[in-house]
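So this first bit is one chain, no partners, the form predicted alone, shown in structure tokens.
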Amino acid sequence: MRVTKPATLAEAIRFLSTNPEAKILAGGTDLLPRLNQKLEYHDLLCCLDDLPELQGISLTAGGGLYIGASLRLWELAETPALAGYLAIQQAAAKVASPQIRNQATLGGNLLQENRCMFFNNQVPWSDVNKCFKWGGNQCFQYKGSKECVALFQSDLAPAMMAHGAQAVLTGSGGERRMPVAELYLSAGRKAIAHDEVLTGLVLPPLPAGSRSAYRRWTIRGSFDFPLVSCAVRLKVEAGAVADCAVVFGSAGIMPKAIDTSLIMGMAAGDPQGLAQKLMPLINKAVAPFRDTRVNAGVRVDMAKDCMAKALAAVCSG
């Protein structure tokens, strides 16, 4: 295996453009375990860890924040400038363990590979009965599926989506921006060209009366991926809901936002009423993912609990 470490973003993009087989490496907490477990192999890695263009947090001209994609998760969780974007800080603080948060990056968490117990645990028969991730033509999560439906388990993606974040991508064709939600495609694919780099995220300014929270269910309290999670952002005007975003993580192949128009104008001091109004939408938002840890019905109940707790947190102010 060969590892190259470009000195600048421009150099990295040129390298990726001329080496289509290269794989991007940042913090490495997602990619390196799969390489060590021989779940995949790459002969050429392009390390972007220390590129200056991917670092830091700064104010945007519109009064929002620009966050470099290489920012460590512990920095996201503890930087005072992000205190108003509480769901993001809460999500960053929940990822894995302190050791991993010291190394893992924002970009890596958002672009992490979808996970599946049949693939990531390398069950004994996987070399014979190959799934889509192994180059086969079947999915063991959903036997009749025509593509991979492995679970997307980023903590930060739903929180970023709830806050209306935009992804900044830079490649040989220049810079482009898109809502974070549009990064995610079917079968776990990402809407990024091979010669593009996720350089950062842009958060819009915080509106007056805006609050947010992030809640999740896991088997263990730490060092665990979420079974299901929920990020909520609420804007309150004159005691009523003026704007709201509810986004579920670990809901399926990508984060899933639900329609919150049902609660516009309702009293913001009644989190139970808001939750009850939105509960019926969760059944379709959370995919019945086949798993040995919890069944589909329990995952839906967990999603409802996450949303109710997140709503209670934002409604309490």
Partner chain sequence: MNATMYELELTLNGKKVKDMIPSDMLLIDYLRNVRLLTGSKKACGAGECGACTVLMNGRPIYSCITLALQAQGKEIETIENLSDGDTLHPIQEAYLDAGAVQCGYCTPGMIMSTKALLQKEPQPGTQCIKEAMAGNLCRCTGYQQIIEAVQLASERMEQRRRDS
Given for the second form:
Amino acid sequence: MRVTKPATLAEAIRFLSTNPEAKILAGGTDLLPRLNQKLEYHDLLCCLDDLPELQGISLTAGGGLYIGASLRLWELAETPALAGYLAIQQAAAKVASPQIRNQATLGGNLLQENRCMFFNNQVPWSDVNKCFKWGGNQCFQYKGSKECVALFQSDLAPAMMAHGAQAVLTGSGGERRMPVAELYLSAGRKAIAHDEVLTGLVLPPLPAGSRSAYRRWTIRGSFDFPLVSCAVRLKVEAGAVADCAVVFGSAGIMPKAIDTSLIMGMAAGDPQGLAQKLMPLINKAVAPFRDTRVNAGVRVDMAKDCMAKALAAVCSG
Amino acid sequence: MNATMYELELTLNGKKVKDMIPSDMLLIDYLRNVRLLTGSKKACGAGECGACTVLMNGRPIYSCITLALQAQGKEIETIENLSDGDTLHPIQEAYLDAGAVQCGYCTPGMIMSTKALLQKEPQPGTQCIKEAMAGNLCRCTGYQQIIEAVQLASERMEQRRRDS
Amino acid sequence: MNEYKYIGKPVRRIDGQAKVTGRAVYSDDVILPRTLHAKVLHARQSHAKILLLDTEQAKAYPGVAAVYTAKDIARNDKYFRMGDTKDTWVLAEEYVRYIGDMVAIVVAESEEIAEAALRLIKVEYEPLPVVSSLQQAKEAKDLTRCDKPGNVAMPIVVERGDVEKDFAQAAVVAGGTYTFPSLHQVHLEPNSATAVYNMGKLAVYCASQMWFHIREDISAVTGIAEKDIEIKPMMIGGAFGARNDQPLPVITALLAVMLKATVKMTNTRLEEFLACRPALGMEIETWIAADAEGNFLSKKTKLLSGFGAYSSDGDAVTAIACFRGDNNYRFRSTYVNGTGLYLNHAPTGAYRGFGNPQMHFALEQAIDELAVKLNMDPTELRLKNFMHNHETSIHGFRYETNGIRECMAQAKELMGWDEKRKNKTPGKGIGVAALIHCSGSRAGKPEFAGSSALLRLESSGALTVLIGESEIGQGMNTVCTQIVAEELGVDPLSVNVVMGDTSLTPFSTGTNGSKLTSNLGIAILFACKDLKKQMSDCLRERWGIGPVEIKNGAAYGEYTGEKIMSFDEAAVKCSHAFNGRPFYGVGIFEPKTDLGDATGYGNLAPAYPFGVQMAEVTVHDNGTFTVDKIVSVHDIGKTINSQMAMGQVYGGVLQGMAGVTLESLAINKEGIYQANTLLEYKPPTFLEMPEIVGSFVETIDPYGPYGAKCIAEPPIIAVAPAVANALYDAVGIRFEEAPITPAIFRKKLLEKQRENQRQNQPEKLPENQGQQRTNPKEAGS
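Starting from the form predicted alone shown above, please give the structure in the form predicted together with the partner chain.
Now the complete complex, all chains and molecules, led by this one.
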């Protein structure tokens, strides 16, 4: 395996456009474990870890924020610039473990591979259980599925979506922007060309009366990916819900936003009432995914719990 | 297979070093096999245990899921840098006095996480210690005496600061 | 009570300084010149016939020194020594029987080259049915191995007393079927070994709990005489039983001999999971009969245990599971029918507790159930039935000291048991479980029950303890120095300890059975006394000094009590007067124990540790639970190192709790562990710690050193049933299956709610009914 480390973004994009097989490595905390465990192999890596163009946080002309994709998760969790975007900071503060948060980048977290107990605990030398992700033609989560339905377990993605973040992609053809939600395609694919780099995120300004929160469920308090998570952003006007976003993470092959029109105008002082109203939407939002410890029913319960707690946090705070 | 070579320059335990290494070499392999700093351990290769923890620019990272070239131009500190001749670092002393060491395999990583924690938060509460150290697994101690060691180190370092 | 200077004190670890500075050398830290590196080709299937095995391309790969398969190994069938069942091979011959089975080995100039060459080995398999569960193995429609009809690796059937009669007379019978999964030791250091072959002699740098067994294995497989093999003990990064039976050092040695070279091999974490020796999963049906007052009459048990594809320590573990728990209580009769079954997963063996935690999970829940039926406090029911001092148990254990009642009293106090039982907090529960274990084991050498130690005195006054056991983190090397320091009055940090260098130390069966402090400790004590006598004799005979007594770091006149000379001066005098004669204090401890008759009856250990563990849990309104607190009180005999003893309690309790709440190998139908990473297996982190309150009862055993028994294994043994019993107390549900995952917990809660609903007023059910599935595409996209 060869690894190249371009010094500038332009150099990186030139390299990527002439080496379509190159796999991008940022912090490395998502990719390198799979490489070490022989679950994945690449001839060529392009390390974007320290590109100067991908660093820093700045104010945008519209009063929002531009966040470089190489910002480390600990910076994201601790920077005062993001104080109002609590869901994002809470999500960043919960990812994996302190060491991972010191190394992993925002961009890498948003573009991490989808996961599943069948693939990520695959025995690389075994020839039973070959799933789609492993070059086989079946899915063990859902027998009969035509493609991989592995979970997308990013903590940051639902929080970014709840805040209406835009992804900034830079490639040979220049720069383009799209809502974070649109990064995610079926079967874990991402809407990024091989010569494009996720260079940053643009967060819209926080409207007055807005609050957000992120809650998640894990087996252990550290290391674990969320079994399910929920980011909530709520705007309150005159004591009533004026705007609300509820996005579930680890809910399926991509984060799932649910329709919150049902609670518009309802009293913001009654988080339980809001939660009750939205509960019926969760069954459909959360994929009945199982692993070695939880089944579909538990995950739906956990999703409800996450949402109720996140709503309670934004209503009370 | 044909890994290209990479000229790596970094500050390792306070000294500037330069090495030609394969570009795909892991930081843990560079430290252990090139630099013969075998205090950091390779126990999972996946960032799931913390035995390989070293400090990069003062913050703990897993050297088993970091490429050596990611340390280019940075400061790396390993367990070998903590004691000074015959004098142990107060954290090392505290680990011994609190009984925080059993098999010792997690210990170098634990101590590096402790060092970063106490740098940032000189007097951490119990929950703060648990959160900050939660990226390091220990199978022997049940963690209780490690928490006591961190508290003891914190007290002694605070005392030393007050004395000087 | 005696006042000791070092015994019972929190003396610092003697290997601590090396460990906190990163200077401690573990097996993988060994870097020797001209080392070749080996990698194993494991089976691609859990059960298959090898149709074709072609290594030609791999052999031709640049940098490859050799590629070996079973047919290259002359003594391929000389593996293994632990059980009598000779059923294991170095490399797989005709069949592969689990996913970690070894098919071929590549030795090359680097690990990378070896790995690349592995991919060039061609193997074709004919798949065979996979036996992955105890029930499937028991039905025996499919065979784990075609050479073992019925899948039975071992049967045990023992009856003592008249079980049927006692059950017929019983007023109450309680019990059920309890399932305990195969757990992994998760020692943090993966196995690694470096073997150096030089002109007919072999040195092997490795980690082991049983240095001399490893040497026997290596001799058997390589054909090199044991006297030409030196085992170089490295620092050990955790063991917990996992280093009783290790293929890796043996195979590394074999490769070094075959290539006449230096060979190193290191496992990956995945290999540690799939190709090592985890604990036995068990399914235990047990029933206890009692009279109306709660006096136990009898116990009936049917036990199935999962051996894996080959026998490792499975037979010994199963036997202990069958018998040991019974000995804590007064039974008139007992019947046990245990069956070890072959399964197509890794061979299984020792894990802290050695089968005892599995049985305690069943037994202590059955007793709890009995207490419910009798409407008795479960602590009272146990107190009524515990064995007493100087009694002999139903399987022949004789108790010189039994502090179980004191343990119960302390545990109740520390938990606030009576208060919490009286004033129940909704959503909270408390549970109790008692435990018994042994301080002692014969570990594959039936004639060998004890321990031996040497204490060498140099002319400089330097003291070195030479023993064949292992330091696996438990702190035995420090305990050695404490005993020597106490006896001779020298500084414990000045005492050297050599553990396990087979060319220097006495023979030993190794570190197992929680026997080091109790058995080896006495041997060291005897060695101290012997050395003191030798020194005193020498001073009198050669120098006309004395008689003297060696104590407090000096020689004192036996009658005058006056200090005559320092210890170091005495050492010089002894050595010089004898033309440099080396002084070796020899200590041999031969306990008065029985091997056990054909039915397993006998007084197996010189001492028995007892304990009581209690758990407090909270059930949350979102349908989950947390373990808040665990109280762990142990009859330790006498504490030798207060800090390290408590470290054993904290560590064992957290392991025990994790085994019932978090950890799982999750064996699937293909016999593969679906949790084969630390991320998925889920060993506990700092954030899973409950409050652990440890305490000791010192019964001062007449045989142990200073009265000590043991503490290494007991703290893990009864945590799981204590937690399960606490959950029963909180929600009225029996959790017969471990681990109690969120899925199992929720399922049981829903069942209970439905049952309540049927019986009482309609109660609101959670909206989602569990297993129903929506269309994945709809849900996921």
